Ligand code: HEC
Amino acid sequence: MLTHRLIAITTVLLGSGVAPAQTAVSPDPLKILLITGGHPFEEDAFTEMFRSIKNVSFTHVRLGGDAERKLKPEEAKTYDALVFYDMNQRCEAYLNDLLALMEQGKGAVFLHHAIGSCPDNAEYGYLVGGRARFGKPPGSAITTAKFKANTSYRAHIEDRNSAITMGMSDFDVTDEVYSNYFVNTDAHVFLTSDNPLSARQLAWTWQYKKSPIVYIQLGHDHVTYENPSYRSLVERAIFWVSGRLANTAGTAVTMPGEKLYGSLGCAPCHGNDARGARGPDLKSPVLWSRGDAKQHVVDVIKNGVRGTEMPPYANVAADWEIRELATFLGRSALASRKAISADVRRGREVYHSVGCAECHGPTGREGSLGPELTSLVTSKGVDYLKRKIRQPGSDTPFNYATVSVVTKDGRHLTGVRRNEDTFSLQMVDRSGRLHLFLKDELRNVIHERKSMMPAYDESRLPPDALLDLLAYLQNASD
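The structure of the preceding chain alone is requested, in the form predicted on its own.
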């Protein structure tokens, strides 16, 4: 009978108090292929986590054993999803089969150190939605990821509307954290961390070719395996990539050059949006005002820059790929310079009415607590500024991050950091006053890794008012 044939698939929450995500009905349990290898782990505790998931059966295979055979499309077609918990350094034996499965739409979940697999293959990093390089060849300037074990922090639900996190709350975890890894710009981040030892992005959804992808950075040992919230994330991720949860975060890439930007690992130096971090802004209108800008960028990517961290990529990417990367950067820079069609006069009124002048000066040129907004329009573009107004906490620059101090005489001050070294700290407080402290004069220093600027969502700043404001700042920068 019908009710006998349809089995409702519900999320098992293991005492976490999390509301179930939306699920579909299916006549059969999910079948997953669990792939490990290349990294030691607590096997019994790890596989017990999967045995605890109702309506899921799994086959555990190891790379260098049965995994290569099971990943062949003909063998893998019997599985609803793949789960990778490997850190394999040589992928030639199975990577083509894995890519073929992605062409067919096979969903995959990548956990923890799987982001460091296949370090010599650019396509793998793009497939996962991010890349971490643990270690580098002698003499190489390629940026490497860092890790820190036994780190306690709070994981924040970044997107509470995602099917994977719906009904969940922020949770505490003690785990090995990673930092200095790249995340594809179109990846949909649903879990973040504010711990200074960790990268901000902890988990994301992504679409590679026809396949839904989830990466979750958590998951080093039994302490995390047994965390109820982590178990819920892994379980929901498996159901999501299998098509059993509502798809709320599918993404797609529009330009081949952006794909290469991600797979080459450019972001740790130049930022996820290529707007600059430790390295220069690659979408700067100043750079792209040169008549030979594209060829200049191509030459730098191919040959590197002697005496800096910028390595040559001539032996890593083909000439046509490097040209596509330069085209992507140039088009984005040109788009950022397009004039905004909005009311400049009303934008000036918005600027003052919402309080921008208090931190950025009466015209946007005299930043005290905040940067000069007109220079940001010129150097980083309108799209960058729009994102920072909506989400000011993303990628806060070093000298504008919030810092709180407690002096030895008990005074509490909060402001933005201007400079800091081992022995001293410079900060500007909320009134705009500059303070210079020797650290031995302080009882405590708290780096909050966030911006003092409030987020101006659509309830505080409607879309038309935001466009007027951006038009005013663009006009003021001319």
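Return the form predicted together with this ligand of this protein as a structure block, the form predicted on its own having already been given.
All you get below is the one chain by itself.
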């Protein structure tokens, strides 16, 4: 059985012209599609740079030649990443294919004049993370990017913790600089210049759809191609967009689902952590224990819920985006369901000694002022509880909102609202007494924004005591 497998693998490797002995120890070489066109360059010196990178094989294609065909998703499948060094003025012929590749997560590096490609297409500029228009129609007011050849300056490593620049120092270059180009505000800039002839942002990482993107402004001619620091940046950028260079905090790419949750505007209704606000909790175990949970979530996002505030997103988001979003919600729901390992008995003591019991009752199953707590670890998760306890904030539910009243005879009372309509108000005061007021008997009703729930900072409730407390509450629900 084992022998069979080995033989099969060897045949495949020999068939593709790779020495089997080598591949057994080092990973497969990266396959790069190198795209040029629309701008002259020193071809031999440029391609020599790629030949010199260990463990990378590349195929060089030109726009207007083979490139458009190679960029078709079917063809591009065989490449680990794309490297663009073109300055093509029109991208209609391949833009849709490129966008489809980005939906699949194909990584891409854009070098030097590639920032000036497709100046009339805003989506292309967004994809690169920056945009330049060189030369403007006469009489037009469009901002024009400028270039200055043979400019000497020092390239400064802006982020030393990025996987691409790790261990690198500032370096000197003589190269063509650009100025007056746009950079997306959330691109992660890792290389800068303070030469006045150059824009400040020289290189960045960025994510477009699912694809990691790197742009490096440097690279006009052989002087730069031969610069070892430049080579190192290009090489690491290629490995990074191919997922072969570990992410570090500085360049971490957030999961697309998480990004979409923010960009599609779910948070105002479902809360920043999706734990529920005006709309329901999207990480609730009740929801995610359904057999068809993911499909249900996808359907609800697509179609909305008629007669409620939940809008349909079918025309706003692509199908793959909706699926990503559902995957993200499901995964993070699972992640928050683990048992808390801490001291349950100590947690019980903490619960009573810091005063939770006064408002939430002796066992956390509901008190006169505060709601039931024991099911929350399961239904809303540890992070939610921690936040609520540290900073109760203002997102209190209707029947626990804080109200203050001033009676006709000038008495002030503050408590938690139990019920309210146009004419009357029911309120529980701090001592747990229930009051029923008719509003025309009151001088004033003030809806406070602050919760009655006090904030417990680390001095009142150290982190380990908080964990014990949460373990107690989780345990109390079983």
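Being a predicted model, the structure only gives us computed values, none of them experimental. Heads up, when I say rigid core I mean the largest set of C-alphas that superpose within 1.5 Å between the two forms. Positions refer to the first chain, counted from 1.
Novice: If you line up the core, does Asn315 shift 2 angstroms or more at its C-alpha between these two forms?
Specialist: Shift of 2 Å or more: yes.
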